[in-house]
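Only one chain is included here, represented as structure tokens and corresponding to the form predicted alone.
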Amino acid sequence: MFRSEVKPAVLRQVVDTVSIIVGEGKFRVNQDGMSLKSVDPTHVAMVDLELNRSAFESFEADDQELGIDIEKLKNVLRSATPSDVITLHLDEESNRLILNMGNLMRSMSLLDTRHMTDPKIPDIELPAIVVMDGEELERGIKAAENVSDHVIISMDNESFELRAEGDTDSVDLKIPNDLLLDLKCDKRVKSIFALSYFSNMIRAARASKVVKIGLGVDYPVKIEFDIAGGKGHVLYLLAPRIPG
């Protein structure tokens, strides 16, 4: 059994955070809420999403898995208005997810979850942690996208820095310690990441505004932020580009 009511803005945040990693996902629902753990097809990026039942207007669920086509769900949400409350329920006989938005009803076939993996999210202890304003970081990313397809992230105990270097141009965003919400870094760390993934992850955090980033030397970067007004949490891991 699964039945819930949710505002479109909350469901859009879920879709936006997941869709940059995978096109289909295995959502687990139980009495506590909804969750998803998934890795992208190239095994470069991972997402771990948790959405508490309190993020929903109402929520009832047995412990089960729902295989959902994320792109289809994104298209359904285009028909929702801000004043809607979306009702979702599982039709177990037809194995379909039924969505009702006012007078509009959409029926979606669920995907077979047997071929979907359950990735283990590695518990990586990273030596540098920064908490910062996501809008300022997004500003640097927009500039970086004009000059390169990768980004260099570095930290020391004085500042956080994002740098992109192209053939002729470069972009540098350097935020000093006193303008950061928090910074813990005993020694300088630096890694290089694909900008396409990194920028999408930061944009997905737009609704939260506050972003937590963990960094090491040639380690995956860990990006964390809240969604649904603090009633949900997203963790991304992105593998570094190791210079050849």
The other form holds:
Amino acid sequence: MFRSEVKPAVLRQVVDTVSIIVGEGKFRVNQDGMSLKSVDPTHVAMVDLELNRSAFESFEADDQELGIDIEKLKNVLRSATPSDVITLHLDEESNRLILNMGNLMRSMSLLDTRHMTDPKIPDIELPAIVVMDGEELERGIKAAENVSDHVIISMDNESFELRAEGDTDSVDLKIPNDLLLDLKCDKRVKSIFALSYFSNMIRAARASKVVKIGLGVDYPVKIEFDIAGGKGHVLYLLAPRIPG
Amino acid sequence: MKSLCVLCRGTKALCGKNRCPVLVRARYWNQTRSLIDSLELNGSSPPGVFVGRYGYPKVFVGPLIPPIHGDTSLLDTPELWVGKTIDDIVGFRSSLIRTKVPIKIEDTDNKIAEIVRDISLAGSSIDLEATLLKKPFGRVVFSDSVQPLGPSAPLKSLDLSTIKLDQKMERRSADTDLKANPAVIELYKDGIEISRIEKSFSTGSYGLKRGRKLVPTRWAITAVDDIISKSLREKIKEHPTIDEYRVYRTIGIDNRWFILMMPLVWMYELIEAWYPNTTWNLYGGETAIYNSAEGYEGRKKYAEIGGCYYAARLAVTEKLLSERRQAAVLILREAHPGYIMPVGVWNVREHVRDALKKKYQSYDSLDSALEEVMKVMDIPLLKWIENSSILGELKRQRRLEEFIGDDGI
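Let's see the other form, the form predicted in complex with the partner chain, since the form predicted alone is already up.
So here's everything in the complex, that chain up top.
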């Protein structure tokens, strides 16, 4: 059994954060809410999403998995207006997810979840953590995209820095400690990431304004932020590129 | 530049090619000329058609007609040309007279455009009687994407017996609610040869009624390769990866092909190396190397290296889907000096297909598979690695499981 009501904006945040990692998602629902762990096909990036039941207008679910075509759900959401409340329920007989928005009913067949893997989220200890305004970071990324396809992220106890180096041009965004919301960094750390993934992750964090980034030396980055007004949480992991 | 050909006249190999392309063309032109020295041209079209590009959106359109009768399908079916020499191919093509009438691309109701469309949908060779405005003239024309083209002649009128249309193509053509994209994919699934889909695509046979247009042959070839291989690519992504490194190879028309499949999700790259004095590197003193690649999501911009990229992608996705597997695929091509004239992208599609029909060698690591490059190709491995964006990407981008220990993700 699964039946819930949710505002389109909340569902849209879920779709936007997951769709940059996978096209098909295995959502787990239970009495606590909804969650998903997925790794992208190339095993470079991962998402761990939790959405508390309180993020929904109403929520009832037995413990089960729903295989959802994220692109399809994205399309369905295009026909929702902000004032709608979407009713979602599982029609077990036909194995379809039924969405009602006002007078509009949309049914979506669910995907077979048996071949979808259950990735383990690696327990990664990162020596440096920064909490900052996501908007400022987004500005840096936009500039970086014009000069390179990867970014160098570094931190020390005084600042956070994003650099991109092209053949002839470069971009440098340096934010001093006093403009950051929090910075814990004992030694200098630096890693390089594919900009395509990194920028999508930072853009997905737009929903929350505040983003937390964990960084190491040539190690995966952890990007965390809240969604649904603090009633949901997203964690991304992204594997680094080898320098040189 | 002063013409080397004038100094050489086919005797000194000044251009560095191992045979004189001018002489090869001239020989076939002389053979054909005596047969077509007239304003009447009677023969069986393979069936073949050509839609030109110059003057777009008003382009030259017409059937290809050889001055001979019978089953001439071999002359315009590149799927049958693997194993043929460059002389064979020039021979086939120089006997096909390219008749032409200028028609606007939207003007698919034009009488000649309709006949040409029916010819492109025909199931077998068709007897045609053409009246020409001028005698056929010109030599064989070569291009990277289109098969070599024979002498051309402006067309005055065309008489023909009834055409028996291929039923599968006719059905899609008659359906004016079916978009061109799915029509092409359906025809491919029905087993229609790529070259026939391409021909009928160029004559505006498919698509929604209002959107139908003539499509220059060279664009039609790549559009069809792209449409089909995109659809195959999305299907193979639903399947597991292969579980070994594979090397396939072949040689055709002095082109060497090395195809590496890796047990990873879809990625694809074609790297071409042109020796000095081959078709596309006439004056260079060094071997020129070019590549185009795509990651898991494919690419949005047209491939730098052109239509051959899509033709080879069709061949590899077709092979992988037949096994219900996916893989990362790297194709290396060396064009050696015997490749004196371009013969069209079919060369790429059909030779890659041919290589993939052969037995492959299996390896358990990328390094050992790559070592095989040294045995097959002249250009050193390091040079290939330097020029490969997917090998670079595999080397530089780490994966999450490398940080977790033995359990994997």
